[in-house]
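Only one chain is included here, represented as structure tokens and corresponding to the form predicted alone.
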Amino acid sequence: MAKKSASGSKKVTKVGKPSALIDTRVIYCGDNLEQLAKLPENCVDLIYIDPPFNSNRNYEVFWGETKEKRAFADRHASTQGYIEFMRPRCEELHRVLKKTGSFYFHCDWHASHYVKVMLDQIFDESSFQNEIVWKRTTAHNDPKRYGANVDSIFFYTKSNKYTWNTQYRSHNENYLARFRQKDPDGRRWQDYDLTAKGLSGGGYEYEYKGVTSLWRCPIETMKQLDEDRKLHFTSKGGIRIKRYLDENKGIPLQALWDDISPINSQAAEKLGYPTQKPLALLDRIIKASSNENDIILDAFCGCGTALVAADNLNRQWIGIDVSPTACRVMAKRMRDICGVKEDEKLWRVGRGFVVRDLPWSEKKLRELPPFEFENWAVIAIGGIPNKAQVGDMGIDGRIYPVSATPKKVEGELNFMDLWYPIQVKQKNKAGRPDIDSFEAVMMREDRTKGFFVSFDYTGDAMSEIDAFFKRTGKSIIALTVKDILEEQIAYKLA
């Protein structure tokens, strides 16, 4: 199967058989407690997740190439609160974590000492693994107080027989100034003594080449490292071992993770999701924690950076999220970024995936958050939701013709003046009021067309609709929601 990078190019991974367990390779909308609970015992191999936290303010969050900015309200009002919320999902998320498997709990400082708390009472104390210290950011000017900088992840396993893949640093500059030799092709080196002189335990006293000493390796060894090309003859008369850098793993990962740099917002996978995680992090927790064809969940996935890195991996992956908005652009990534495509018939055999429970019911949408109900209409009639969501000027969204080439005016990506408003009221039934509203920005801004979404319209809406392209010539076209879930707008559209 290729898949596509992150820049672009195209990449041959092995396609892995799915699970004979559970579905894999599956989005679900929903809450993660409920889902869950449909999920057998010992069932995946690594659990990471990242909770959102009350920090008393709203996000302002931008998404990917569209820039659609939303909010993101707190959802726990005390750190009481936070706990009693995570609290049965964590312990659904040790009853479906395998014996062998791993727990990542990704979280700052508001709460992660009572967090630590939590899970080692779900977990044991024994199955605690790390605390990882993860520099999330440069440093920070916090008024009285010292910069808060750093993420902690609590690292636990349910037993003491779980996978793991020791990782490895780059070694700092100081160190690789001192492989300073070269072999003709290029190989960097540094020699070290072969001697034993000193060392207790004794050693190997025989002549070599001429060279008579108490050597570490018996003389077999010599001759199979000198047949390797390992030994370095000194101009004195000495010898000595080769040791080369590119056989040099590296340091072993520790618990202080400060060489991994956070999105910034010049990067290339930066969605403006508050907490995105960048793809690097992901990708060393799944390396160390698991293996190929390995099932990772994440129940928190936001924008899906670990079904990303999963993914790029060859692990088999599930992601759940209480979003739609998170869920949409979950399956935008997986498409655009992995080159993974949203098709049934393809997820049935292992290669592609699918998203499930979005809210495509009356029912459920009218139980969204006003702006995720907004969001869900714009982005259904094939709109783009606004930058903001105060001072939009009545303006939900907008939809652009592909007449509309975008074109680059300072550095920003602007549209051609061609673009039709969208409205959006989340009621029973839009009035004449709602319509009259709309009408004033439609005269506003000129445009000949426009939008209207709402589960509903009261006689007068629909007559003042009719009224105001015979006075103007500028057409409203109201949709209701049935009529997107039915698929019927195309000929309203048209």
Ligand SMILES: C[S@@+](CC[C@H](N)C(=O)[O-])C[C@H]1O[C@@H](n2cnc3c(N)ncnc32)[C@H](O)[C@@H]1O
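The structure above corresponds to the form predicted alone; please provide the structure of the form predicted together with this ligand.
Lone chain follows.
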């Protein structure tokens, strides 16, 4: 299958050579501090990270058709707390980076100045190569200060011997307009002086095709240029050199990147994941700082933009994210966009990819942040998580029986009225008060059936469920996490 990279070039899919050093094409679910500790030192060629920005917000969005809540916490009590969180992770990243490797840290004004100091300490100031300023949006509404419309991407290398492929951007319209002249075959060119008059350092005086002058090049070069049809004989009897537009690679890329648009609401690649970065941005970084088959690591990979770009460019890749929701999203993206199969057997022979360490145990599920746990439980029993994280009126999700066919109204999926509420409590034992409040929800919404998920239930809670049924005819199905795990429903989440 041929795929397109962000730059539009066609990718010819081939089986990449898996690294003998480490497993690649793997998405690890878990805290990157623990996951990175499993990797040997000096094993990856390029690292890009885009960690939560210390922006003190709790990102939450609701995605398109499945209305699945995909969110991550972005809270640190202080900038110092954020740096303390990032420092051991960046030290680990430095450890796993090859001596010839490059490291990119994507951040913004919230913590960028502190991040730079921290990275100078870890990588050494002399390994700092540049700060890329990416114009993230045209305007940002920041009253009474200048609009904060840029991100910073710090670029470090582990030594002064590192992979570098110069990237170019095209010239502006004014510059391109100078290539006014055309050969009969349509090639556009402009001409430049070939004489050395006025230049310091002399030149070569001779006569060529009846024109005598002090030339910039020796006569052998002049003859070669003529043979290559690169001389322009002017109507006034002069000789000038032609420079063709199609031989011009553009301007070597500078540190200000204002030519890559953010993911807007109409973008085809938009998945709805908060802070999803454009593929073109990652495409550029990966092309500049790695070669085919090199290993790319993103240790905060969100919905996997870096992994998709790496795969499109025939690089090996490793992704890590603490959020099971993010891992599922990127696995889907890898399957849908890159056409790579999630399959252990194929992966063993260098094709396909695998997701490791999704929370299958009660212990791991207890450690999940509450919204991740809610997402997990609701989806595991076949429901759709509720839209609002707060103000959910006691409903964490809804189950629509198969018979309730969705109707499409104004682009939104608008379901028929048949649905059952789901309430999730990340508690050792849900008690009578928890059941009482769920009963109130069922009465208010006039539902005949509801689902409750918790680790276990008190005896009182179970008796109340029976009593509620006798009183109202409405049933509450009390599920435990163990029930869900034993039925392996969770496995379907991957």
